[in-house]
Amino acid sequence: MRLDKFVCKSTEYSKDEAIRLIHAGQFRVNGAAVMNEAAQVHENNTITLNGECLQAREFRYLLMHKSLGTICSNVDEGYPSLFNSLQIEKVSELHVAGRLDVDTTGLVLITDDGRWTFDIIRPSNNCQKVYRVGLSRELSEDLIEQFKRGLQLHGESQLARPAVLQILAPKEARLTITEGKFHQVKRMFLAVGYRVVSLHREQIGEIALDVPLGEWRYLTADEVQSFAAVI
């Protein structure tokens, strides 16, 4: 973790305030003054301010049912941020682990633990993401095998990883992928001549969406740990 982030997680200082104090040499890491806010610190380091040992607050892990027309940014940018629905402290420290587009609904995971996020989004960890997809025209059964083999996406040098396609209705499917490329689901269907008209994420790893639209809850300890076994 960066030193400035550690300071923010263990004090009430803002990021700007933390950086000013770091530059002033106010913090010591294992007894040595560190004046670089980007310096990496670890849980087993002794980090002090004016002789007082600092302890970072526990990481937070949330699940939210994202609404249509909201964005996963921490601030409003043309559309309202989904973080507006979180009436909790230090919201600015949180981020979405695997963003959804403004026109996509469903499950998002929110945290302030960057390493946990990396375990979710890294393709080699094989973390499955499950989507319900609405298409502009009727689906063909031969698409199942095409998705299973891997598709060539526009602008990519390698095939997308094999995916599982289940046809639910003439124009509706469930798709399971283990990657998170930019607009991946839409691009996969575009590669086989289909346009996505609705997109909803139902599940990430072992965690399924179980709260009403626009609402959220904290993850259980078992749910948080479930991603450690994905590799």
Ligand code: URA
The other form holds:
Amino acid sequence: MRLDKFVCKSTEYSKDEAIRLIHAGQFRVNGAAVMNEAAQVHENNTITLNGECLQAREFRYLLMHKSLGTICSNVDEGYPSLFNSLQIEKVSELHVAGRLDVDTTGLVLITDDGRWTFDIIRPSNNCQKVYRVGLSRELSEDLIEQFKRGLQLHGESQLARPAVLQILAPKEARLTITEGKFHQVKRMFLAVGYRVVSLHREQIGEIALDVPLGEWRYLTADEVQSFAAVI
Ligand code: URA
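Show the form predicted together with the named molecule, please, because up to now only the form predicted on its own has appeared in this conversation.
To see the whole picture, the full complex is given below, headed by that same chain.
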């Protein structure tokens, strides 16, 4: 990870303060002064501040039940950020691994471990995302086959990956996908002439939503590891 990130993870300094101290030559990596905040360091390196050895804090991994009308960005942009309800330290270091739209509810995974996020969202990982979808009109059975074959989404050169559509009620379905393109689910239904009127994410990989609306919990070590297992 970058030296400035390591400093933020191992001290109470903000990113700006960390960069200022790095430029001032306050940090040594394996005995040598490093004044470039972008220098790559490893947690096994001996990194010292004024002679004192620093230890990076553990990464944090959470799940949250996102409410309608909140956004997954770290700043309020016309709508309140879901991070507002997280009363924990250094919230600004956290990000959502696989964002949901403002009008989508359900499971979001939150972390400060960029590598873990990359493992979840990279398409080659085939991580399954399960959505419950409300539609504006009645679903027809032949959609199951169309989703299975792969849909042509507007603006994409390749077909969407095969997806599993389960019809739950005349205007309600469960959709399992392994991609996470911008507005993926809404665009998939649009490609077959349907408008999504409600969208809720139930599951990502092996992790199912199990907290009430607006609430959150830390993931267990097994849950964190579960994404590595499918790589
Ligand atoms: N697909 C969408 O269209 N929106 C979401 O929020 C998530 C998946």
